[in-house]
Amino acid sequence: MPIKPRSHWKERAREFGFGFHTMYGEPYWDESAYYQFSLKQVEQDLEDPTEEIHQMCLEVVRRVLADDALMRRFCIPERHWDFVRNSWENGDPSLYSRLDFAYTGQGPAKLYENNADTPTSLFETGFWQWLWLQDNVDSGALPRQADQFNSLQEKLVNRFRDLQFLTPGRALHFACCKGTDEDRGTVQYLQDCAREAGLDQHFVFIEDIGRDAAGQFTDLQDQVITWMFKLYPWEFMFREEFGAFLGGNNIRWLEPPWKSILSNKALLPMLWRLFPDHPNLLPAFFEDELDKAAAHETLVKKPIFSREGANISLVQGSSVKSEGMSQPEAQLLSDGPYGEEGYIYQAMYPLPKFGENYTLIGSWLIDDEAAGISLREDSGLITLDSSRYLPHVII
């Protein structure tokens, strides 16, 4: 739905520290339009399936951690198996996740993937689009009854309060990489939520984390890190030099190590294996299962580890049917650094197109509860880190 942008929105962005509303010289935040939902669409087609699929994903974690062959399929380095398994067996708590869906507005939403370890766009979802709604309701541009599926900030603050009781006596360090405005903005927003919850919290860049003689991780003030939220993928940490010290120090992690199972594209064929023909799932296959995919005209080839829509290809069914072909010819849709660990194949289900743009819905979970949605759109079929973010309303 088209709407006139607020005349003062850039001043508001400066006021509230939204410094990455423009990226790569192009608008990232776009309020020239919004997406409108009915309450039934949100509750039945997005909220309920999000919580159901989350529980299905937890069942996958249970199965994978109990099976060495599946741990290898998920490309978890063997030296870290005990570290990952112990985090699950100890009940290490989670903070958040985001499920990405293709949803036309009719029929079931289809799961693309689970961003369970390092999802971003929290600030835009939990605070900024809510502020947009309030401003437009106050100005009369939107009706008084306009609402949003958005309890993200409230749930984040409450979850941090819960985590404080589950992790007593520890200060929470937040970390992300240098030179990433979006990541730093996301972490700053989470710090604000933690501060509101009353937590003692600190910040350190990933590159500045050191270790002491005992192998404990430390910040630039030589404080020992005992509890850390890191906006940095587990698959990177497992393979780096300091990865050898994981599990040998007394740290509680957000997200916990068992999330490495869920932030992994191998999750998709496992979900299909355990819950075949579920209305919210797309058929998905490992590379050695392509004989089962012959009925699907087009497949999307995804690296087991990839982020921000990188290294995505389309594979035609005729190539898949070729006998013995484990790496069929593919049409590359997006470049990137991923793919070394192998690929999975998911049945093609194009994003819906509204006007000239393809739209992806991210559905957020705080712990086990659905908490809101974010919408990204792009002129291409692949949602990238530069794809625009648009607000939404429920009327």
Given for the second form:
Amino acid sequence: MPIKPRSHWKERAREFGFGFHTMYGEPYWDESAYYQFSLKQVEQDLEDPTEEIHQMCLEVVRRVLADDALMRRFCIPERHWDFVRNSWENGDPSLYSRLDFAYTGQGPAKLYENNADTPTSLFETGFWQWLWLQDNVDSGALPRQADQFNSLQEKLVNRFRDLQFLTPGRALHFACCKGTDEDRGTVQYLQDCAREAGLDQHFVFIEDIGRDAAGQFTDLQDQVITWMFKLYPWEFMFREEFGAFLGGNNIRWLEPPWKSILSNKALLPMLWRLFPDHPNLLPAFFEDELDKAAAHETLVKKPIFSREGANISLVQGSSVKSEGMSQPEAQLLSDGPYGEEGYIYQAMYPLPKFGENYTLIGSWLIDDEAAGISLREDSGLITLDSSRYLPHVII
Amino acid sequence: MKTIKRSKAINLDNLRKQTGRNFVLRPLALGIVAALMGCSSKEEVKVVASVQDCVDQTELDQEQCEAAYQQALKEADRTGPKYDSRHLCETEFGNCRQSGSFWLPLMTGFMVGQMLDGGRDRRYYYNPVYRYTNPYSGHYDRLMTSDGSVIGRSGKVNYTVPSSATKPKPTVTKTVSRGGFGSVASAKSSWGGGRSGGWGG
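Could I see the form predicted together with the partner chain next, after the form predicted on its own?
Every component of the complex follows; first up is the chain already shown.
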């Protein structure tokens, strides 16, 4: 639905430190239109499936951790198996996740993937689109009863309170990489929520993390880190120099190490194995299961590890019929730096097209509770980190 | 009643950013920060210089003050600013002592107050307090906690501090190397000429 942008929105963005509303010279935040849902669409088609799929994902974690062969398939380095398993055995709590869905507005939403370790666009969702609705209701541009599926901030603050109770006596260090406004903004927002919950919190860049002689991690003030939120993928940390100290030092992590099983595209074929024909799942296969995939006309080939739509290609199901063909001919859709750990194949299910745009829905969880949605649209079929973010309403 | 699917209220003040001040990081070294009293909750604490001072100024008795002092000393060892040389330490704090391979400032006094531990049970805390004496700094003669948070000019007993000042401070250690994380991101970002997006997804 088209709507007039708030005349003062760029001022509002400055006021709240939203600095990355324009990326690569293109608008990222787009309030010239919004998406409209019914309450029933939100509750039945998005909220309920989100919580159900999360439980299914936890079942995958259980199965994978119990099986060395699966741990290998998920490309978890063997020296970190204990670290990952212990975090699950100890019940290390999680903060948040985002499930990405293709949803046409009716029928089941289809799961594309789970961003369980380092989801972004959190500030835009939890706060910025909330404020957009508030401003537009106040100005009369939207009706008073207009609502939004977005209790993200409220749940985040409450979750931080719970986490402090579960992690007593520790200050929380937040971390992300240098040189990315988007990640720093996401982390700043999380810090704001943690502060509101009364947590003692600090910030350190990933690259600045140090270690002492005993292998404890430190910030730039040489303070020992005992509890850390890192907006940085586990699969990177496992393979880096300081990865050798993981598990040997007394640190609680957000997200916990067991999330490395979920932020992994190998999750998708595992979900399909455990819950075949689930209405919210797309058929998905490991490379050596491609003989089962021949019925699907087109498959999307995704690297086990990848972010923001990089290194995606299409393959024809018919080309995988011949036995022993493990690398079917692929048509490259997007380039990128990923793929060395192998690929999985997911049945093609194009994003729905609204007007000129393809739309992807991100459905957020705080711990195991569905907490809101975010919408990204792009003129192409693949949602990238530059795809536009649009607000939504429930009427 | 109709269910509301969005956050009921958001405190906008807590999210407002002052232009130009976004993401300002603490300076290196000690990282002194003026305590930001604006929107965080505040607490009244007493800063006492000795066990006797503690007995005179607070409701604690001799035995409790003795224990408080010992605990503050222990906290000072664990959380206090640590320097490689006596000179570096004395430049900032005047009087310093050696502990292992470090030099630490002498504790000027300790903070006594009650803390509401997540609203669950009340207990006392005893954070060490230092007097900053670098005459070339705007923080000269200020009292600060071991993480460099300034709590006020020295010489008083009662201080109003943000509640973060009353929390236990992180342990301070000697960092032997940095940069052990971030190499994969940096290798991947050199692909395609860098990126301004992040490592989230």
